[in-house]
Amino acid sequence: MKLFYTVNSPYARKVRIVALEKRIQIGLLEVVLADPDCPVKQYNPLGKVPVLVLPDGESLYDSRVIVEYLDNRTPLAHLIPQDLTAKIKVRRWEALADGVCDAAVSVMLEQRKPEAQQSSAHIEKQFDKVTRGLNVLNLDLAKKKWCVNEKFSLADIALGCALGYLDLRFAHLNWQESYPNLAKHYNVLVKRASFKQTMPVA
């Protein structure tokens, strides 16, 4: 298997962490999406990463699809619970963490435009999503070690990737001060080998 990724994509990072936690060997192929010769479109018509190419040539895209495939590939340390109730809770955390990432990425792309073409209304709307998402995530983590059922799971991975992306792109937000439960949780996550090996590059 081979994974097309960009080093600072929080979604690709989520896949890489799952593979490391599950001890699944995958070949890593770093790409530059803006490169005219970028091969990603050959495997994902949307031209996005991550894309996992299977040994038979079939490709899987969208991080949520890929992580479910990897988690079910081996019985080692399931990161998505088999119990339906717990599974839905984990997926809910993942959806909100990914949603925070979606909004943050949208802001970053808007701010890359020439200043005269930027929409302050769009930036404000997306930052509002980030703030509301972080508020809920912070409250839900109160008095918890892990996000769901006191066990490390995909929920924690998705949350850690979202927070890592905010650190990378929006350090000025100082989210650690406003969301102490998230800060405490993140400080635990970044000590894991899988998080250390996939740290975004400034």
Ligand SMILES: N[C@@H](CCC(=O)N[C@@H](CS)C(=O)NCC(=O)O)C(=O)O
Second form
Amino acid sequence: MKLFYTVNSPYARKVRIVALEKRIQIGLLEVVLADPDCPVKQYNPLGKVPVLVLPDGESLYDSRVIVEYLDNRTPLAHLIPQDLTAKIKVRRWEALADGVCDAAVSVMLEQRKPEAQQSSAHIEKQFDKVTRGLNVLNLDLAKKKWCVNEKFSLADIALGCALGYLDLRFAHLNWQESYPNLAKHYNVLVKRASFKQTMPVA
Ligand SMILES: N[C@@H](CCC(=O)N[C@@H](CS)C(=O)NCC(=O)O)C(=O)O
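Let's compare: the form predicted alone is above, so bring in the form predicted together with this ligand.
Let us now look at the entire complex, which starts with that chain.
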């Protein structure tokens, strides 16, 4: 199995952390999406990372499909609960954490445009999503040790990847100050080997 990824993609990081936590060996193929010869389009018509290519040549995307596939490859330490109620809770955390990333990525891309072409209305709308998302994540986490059912899961991984991405791209937001529950949880997550090994690179 090989994974097309970029070092700073929070979605690809989520997949890499799941593979590390589950001790599943995957070959990592770093790509540059802006490169006209970037091979990702051959495997994912949407041209996005992550893409997991299976030994039989089939390719899997997006990150949510890949993590479900990996989690079911081995019974070791399930990161997505088998019980439906718990599973839906975990996947909702993931949806919100990924959604915060979607909005943050959108701001980052807008801010990379020449200043005259940037839309401040677009940036404000996307930042509102980030803020509302963080608010809900912080309230839902409250003082709990883990996001769902007192057990480390994909919910914690997705949340950690979203927070790591905000640190990378928008350090000035200083989200740790406004969202103390998230800050405490993030400090625990970043001590895990899987998080350390996949830290984004400024
Ligand atoms: N929903 C997708 C999002 C993937 C995504 O947006 N990846 C970004 C990198 S962070 C990308 O490949 N962007 C290239 C593009 O949109 O053309 C997932 O969870 O895998």
